[in-house]
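Shown next as structure tokens: one chain only, the form predicted alone.
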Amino acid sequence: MTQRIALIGKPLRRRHSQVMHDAAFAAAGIDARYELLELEADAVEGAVNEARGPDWLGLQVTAPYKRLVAGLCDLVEADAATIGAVNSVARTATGDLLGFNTDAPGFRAAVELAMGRPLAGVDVVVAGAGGAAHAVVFACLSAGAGRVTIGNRTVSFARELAKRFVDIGAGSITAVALRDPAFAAALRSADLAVNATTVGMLESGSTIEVEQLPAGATVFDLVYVPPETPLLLAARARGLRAANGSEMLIQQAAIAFERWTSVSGMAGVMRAAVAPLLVDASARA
């Protein structure tokens, strides 16, 4: 019987997850196969039920249904509770369906090989206050950041995402605006600068100004189509340590991976399958 997972979101505009995981599926002598589900929202709950067959192994979730599948879990890992997002499913031995988080977990990976040296007592900015930087902001007090600056255009909502996090860890956490002078002066103190916004994707320009930033600050940019936004433009420029989302997909798709199947190691087999399309700006699902 070959076992399914499936994709859920709307729209789904890339296949950069499929690819990777038809090819560990190969490589690891697997019969499953990924697929993409673009529904409506009141589709999506049958889709969950469905996934509590026994020839599934689970599901991964993308915007904008992370909260609404969270709540059709039969249970769900505390970590993702915290962060408020569940983007992947596990369809357990019973039948039920555990939800759980992988894009903080791959978030740290990738920023770590990113900066070359753990997030332990490191000095943070972000840009943004939506699903991805909860994630962002979660990895980073989670492994012991020594102070995360939040920066967003409505500081109601990085004030929201600092309050849910107060308690994580035992650095500090501030929101501002983006254009307060405070975000500005936390620039000037960071070791990483991380752009979770749209913008250099969706939006033209930039969140951070990375002439604020010392010299020896890391630049991490979730946004991997383009590969190259304006903000990796200017940072590579200064001389700065730059990556973009492309390595946390990975890990974060290698994580989940592992959780479906016990089989480890595969980041490598994924990070050959998508190459071609993380290039190729115009890859679409």
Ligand code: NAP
Given for the second form:
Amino acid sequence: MTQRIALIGKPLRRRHSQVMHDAAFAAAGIDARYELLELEADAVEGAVNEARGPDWLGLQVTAPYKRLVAGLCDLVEADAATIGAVNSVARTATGDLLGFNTDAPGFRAAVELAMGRPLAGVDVVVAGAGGAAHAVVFACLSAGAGRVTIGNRTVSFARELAKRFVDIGAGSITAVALRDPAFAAALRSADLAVNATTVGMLESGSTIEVEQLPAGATVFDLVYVPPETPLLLAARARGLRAANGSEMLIQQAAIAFERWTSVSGMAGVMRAAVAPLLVDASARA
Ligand code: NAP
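With the form predicted alone done, generate the form predicted in complex with the named molecule in the same format.
Below is the entire complex, every chain and molecule, led by the chain shown above.
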């Protein structure tokens, strides 16, 4: 019996996840396939219920259904509930659906590689307060970051995010508007600056003034299409460590794969499989 994983969302423009997981299934000798299910909202519940069947390993979920699917799971892990987003679901041996989040641990693994050190004690500045920023801020605080400053175009969303995570970890958390001088001031002492907005992907431009950052800082842009955003180009021109979101994508996929199959160590296989799509800025399904 061929086992199944499906990505649920609308629209589904990219096939990066399918390419990574199918390569990992092949490398691990597992008879399974990763399908893309672009669904209207009224079809989501039926698709989720189908995944309770014995041929299913689980699901992945992308916009706009992360909240909807969380509500259809039998159980949601504590971290995913705190972040407010389920992006992966595993079918348990008893046929229950367990929702979890791989963006937060995927970000942590990727950013620690980019920085060459753990997040513990790090002074972080995050641009953005959307779904991805929730995973980023949660990952930083739960990994022991010393200070997290969130800057968002709409300051009320940054404040809500800060309030939501005020009890996570021992670090301090501050919310400001992206244009507030306090955001630029926070950059001056940051060890890590993260772009978790769609700027650089949906539109050109940059959320972070790299000239404010200290010489030892790392810049991490969650955007991976295009592979080099204006932010990353500016960071590299200044000689800063800089990484795009491709490694986060790979790490979160490897974490989900291990949860479904108990097979670890697939990041290398996935990285090689997805590499052609990551260098091609027009790579959309
Ligand atoms: P989202 O929930 O729609 O949030 C979008 C964020 O971008 C909000 O904070 C929004 O600010 C901000 N924004 C949009 N246009 C802006 C502008 N012109 N100037 C300043 N801020 C602007 O999106 P998301 O799901 O968090 O995704 C954010 C990015 O992360 C996307 O590029 C996505 O591809 C990437 N991502 C990457 C990975 C990975 O594995 N590498 C995983 C998840 C997401 P307002 O609140 O003011 O609207």
